[in-house]
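Next up is one chain by itself, shown in structure tokens, the form predicted on its own.
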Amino acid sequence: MKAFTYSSMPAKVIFGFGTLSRVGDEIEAQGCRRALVLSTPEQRSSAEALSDRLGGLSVGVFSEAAMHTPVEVTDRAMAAVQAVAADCVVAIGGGSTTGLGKAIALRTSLPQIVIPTTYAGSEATPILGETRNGLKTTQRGPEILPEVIIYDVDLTMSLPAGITATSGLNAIAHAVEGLYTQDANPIISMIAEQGIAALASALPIIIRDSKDREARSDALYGAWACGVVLGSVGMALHHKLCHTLGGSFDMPHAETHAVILPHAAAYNAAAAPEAMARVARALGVQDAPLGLFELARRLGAPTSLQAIGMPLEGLDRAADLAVANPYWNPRPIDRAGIRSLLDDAYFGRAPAHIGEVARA
């Protein structure tokens, strides 16, 4: 056994079906009076319910948490956190306004809850992705960690298939580079393998079926899993190029999650063999990069950054970029290898093309 470090998070974890019941009771268990519902825009009328629903407890709504987490947004959520004097922010929704009220704990130090409806997993971590300017930073920290994480599957059964199918994948690369970071430990690592098995299941029975209860569940267990993954270890390519494409282009953060996955799991695949094995067994599939590649094609999620807005004049840019300032990888980052990465997966060609570039 290799020598290792793991530590552990201290979020406090409530999961079923109806648990948007109990979102009263954990204001008032960190000794809070005041919340301020997050959203989209898209999610008002949820946090509206939700607000009507805490009665007293709630101080009204902030409605314009966006993708990226552009720090404009925040600084008016911090003008509303004020106006109101909130104790504490209630995020309902997916990545977007879970990363917002990071980005306000981040600033105030008040508590946290977080109620998914998507499969993002950010809810999970603390970790914060925010643009400024066109660059997207990242900043780690306990008090950038939720203090509690209610999942209520009842709240994912009408979740689109387009939405649940990159959410999902967005969700399985979180646990796929969790396996071959450079704080990877065999305690994570079964986590990432369960987490892995349990969305590529579900997904494709969710597809066919939006309301199987079983595949939902299994699906936002899975998505909790691999968010724990993500928040116990650090990033390395996947996360560099997806921040880089978000940040700088503005690309869609599952949507481009879910493409640029198969590619930069390709990219790293010689050299992290054993993370790779461990992918394909969850897969139940002998290739993992292929087989990330053929779950998406499954899903009916896009496969092309072409599909999806990006730029073709933008790929040289984003080779630069994501060259510089490197996260830690298992594969050196080299620029021809990550413009040949980024071409592939600008056309949707199948990631074993990736893998002879990886291993020439």
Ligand code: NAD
The other form holds:
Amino acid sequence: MKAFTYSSMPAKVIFGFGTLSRVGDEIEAQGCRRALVLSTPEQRSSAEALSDRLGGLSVGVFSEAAMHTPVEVTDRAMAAVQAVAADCVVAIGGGSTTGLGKAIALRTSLPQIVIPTTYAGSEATPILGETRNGLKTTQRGPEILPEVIIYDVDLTMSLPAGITATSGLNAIAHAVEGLYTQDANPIISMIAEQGIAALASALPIIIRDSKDREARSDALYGAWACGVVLGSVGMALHHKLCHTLGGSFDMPHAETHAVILPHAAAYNAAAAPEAMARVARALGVQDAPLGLFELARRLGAPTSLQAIGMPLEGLDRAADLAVANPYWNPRPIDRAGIRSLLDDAYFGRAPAHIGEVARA
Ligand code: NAD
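With the form predicted on its own done, generate the form predicted in complex with the ligand in the same format.
Below is the entire complex, every chain and molecule, led by the chain shown above.
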């Protein structure tokens, strides 16, 4: 066994069907009585239904959560928190809503109860990405980590096929990078492999039958596992590239992850053979990057940057930005390699690494 450092994240996790009924008890268990329920505008009706269900424990709904946690939205949410004297936040939704809850907790230390309805995994991390004047910055801290996660599989039954696929691949990306990161450790690697396997087997079933309860349950479990990986160890090239594409080209978050993942894995394949073997085993394939590409195709997820709105003339700038600030990656970052990765991703080619693995 190689030397390693492992720290676990404190959080209470409640998983199952119908667990939304537990929210009130969890508010009280936190010593709170005045919850502000958060959502996106699209999920306002779910937030209102939850608020009604909470009765006197809810002091209202704030439904302006938006992708990449813009600080203007957080400022308005802070005014709402103060106006109703909230003593905790309950976030019901995907990573955007969870992000708003985290931003409020960072400013107030209020406890957070998160009810995830996508597979993004943010609920299991002490990480917050905020956007100010179009610039996204990321920070970590113990106060950002939600106190309680309530996974209610019933709430994911309505997740549309498109978001199911891209959000699931977003989760898998956390686990793939967690397997080859600099601070990988055996416990988190075990969780990563399980997370990939659970999602890779459940997602194709859900795409065929969105109401398959067992597959929905497996996918949500996999998403939690992948979120734990993201929250516990560092990430590398894939997350840096997606961050650059999201922050500087306003590319959609989960879709960008879905497109880039096979290519980032291909870039790192020869430098991270053990991680790739585990990814391949979890996917039930011979070759991890190709397996990830095929999975995205089977799920009907986008496989090219072109298809999700990336301008062709932006590729050079994206490559420049991706090499501007050095960071650790299993294979050293070189501009020509990144530019060619982006080219493959732009045109939706199958990942080009087989020759390199053979040469390595
Ligand atoms: P999202 O939260 O933006 O949700 C996408 C859309 O789907 C929204 O309109 C939402 O209301 C809707 N939706 C969510 N669940 C639904 C359901 N069950 N049924 C119907 N509609 C539903 O998307 P996301 O991919 O979950 O999150 C992306 C955001 O999360 C990004 O801002 C990203 O940066 C952040 N994120 C952060 C972390 C972290 O650790 N900090 C991790 C992953 C993602």
